[in-house]
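Quick heads-up: it's one chain on its own, the form predicted alone, in structure tokens.
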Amino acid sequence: MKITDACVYPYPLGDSSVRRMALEAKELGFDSIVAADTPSSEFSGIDVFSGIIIQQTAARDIASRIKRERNHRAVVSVQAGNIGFNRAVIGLKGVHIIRGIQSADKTAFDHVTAKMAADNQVAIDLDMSPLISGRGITRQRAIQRYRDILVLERRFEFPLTISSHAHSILEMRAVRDIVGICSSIDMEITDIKMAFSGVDTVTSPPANAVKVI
């Protein structure tokens, strides 16, 4: 199992470089990052890909923005709109996660669009950050909107990844770390082991099917 954080900020768009957050995450216990606009590569031991992260825009302009795509490495990622704009997006080939689900309205992720993210092998992003540094509302929303999520997950078993989300080699946290916050929000070790993993899971080709004759 190799442990992922799903979705870091190195400079430009935070303050530590790619090298730096990469070495900080192997002390942290992590075996690779997804770096937002970064260009796939690898630090003493830890493998970081490629992040491209899709902000809201007309599902038919996502997917011509992945066929234009000439990197395999990268994992591609859509920020969480309404219900039919998750449906259209999962329904995608090339998107691996669907993030920011704690900011979209409740009704955007419901039973059926779990059972989609199930068959087409697309994550919910469980970013850390609200858990981490947000306050009142803001966080308290993020705790019910995950816990519902997981509702979802333990019924269609769709696959889930971790991310911190951080711009700084500050805003990183162990492994240790995060399975405490995790487990704040009811989820399983055996939960917290596959989400870690989630990318791995989202990027892998699917196993070939094998025909008895």
Contents of the next structure:
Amino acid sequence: MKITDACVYPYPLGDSSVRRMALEAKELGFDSIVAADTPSSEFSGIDVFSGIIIQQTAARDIASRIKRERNHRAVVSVQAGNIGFNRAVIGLKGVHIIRGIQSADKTAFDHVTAKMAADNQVAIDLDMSPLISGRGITRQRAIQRYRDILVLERRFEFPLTISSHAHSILEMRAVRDIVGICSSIDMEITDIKMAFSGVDTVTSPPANAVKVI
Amino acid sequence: MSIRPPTLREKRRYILIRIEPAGAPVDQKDLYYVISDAITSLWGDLMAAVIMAAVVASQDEYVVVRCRRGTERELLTALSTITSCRDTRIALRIVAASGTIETLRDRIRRVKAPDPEYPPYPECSFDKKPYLIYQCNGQKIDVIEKGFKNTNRLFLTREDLEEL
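Let me have the form predicted together with its partner chain next, following on from the form predicted alone.
Every component of the complex follows; first up is the chain already shown.
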């Protein structure tokens, strides 16, 4: 099981180079990171996956963007929108992660979307940044939303990912810290482990439904 | 209150923390207030009173935080939510936990000294801009853009500089 931070923003989006982030991730207990707008590579024994984050785009444009990026073996994430948009995006082949559910509309993720995410193996990202740097109502809303997602996750078993959304090494947190934060929102340790390996789950090719002997 | 005999005292735990980035100007008292705020914000006044956190020692970039035994997990979770201290961006990295401060002081003494190969403030270039090397520790190199306007720190590695 690989422990992956599902989204970091290295230089020039952030203030730390991808090598430094990989080095820091290693010290913090991660095996791999998904770095936005960075080619895939390996630094200091840490796998760096290329991450493509698509936001504020219509669903049909996303399909063409995914087609263009298909050969790059990148982890494709889409910023969550309203419920119709989310359902459309989850149905698209090549989308790995839906991000920003905590800042989307209250009704953006329901039981039908959860079932679709489970069927299509699309992960829902739990962004740790509002829990770490947020205070007051921002943090409370994120906790409420994540607890709601966890209820659906236990029922439908769609994949989850955990990301720090760090723009700097100062915003990255140790695996132990993230486990502590997730435990405080009533996330089971097995769910946390599954969420850490969520990127592996959604990027690995699906197993054959029928085994041919 | 008078000092109780050892058997009646409450057990404490001491947490050794490293402040990142190295050289960040952090006052012990300011850090205490930041930690206190973080605990109260995350766990509320009730739990803050149970944790009884206090900054008991600091040495260079290391700080020792005290808490009541059994509340380490809550304290560590709260510490991970600290992002700044008096407008200085910081991150607190947990190094060790112990029942005595002395053990943690030994641990600080054992930590490797900074790399003398790069003295502070030699020039370098990164992304076609001149930078001053501010801090160097092993592979890690922190640089600041040359000039007086932009003093934001960039976090790089030796390989990033050698590549150019």
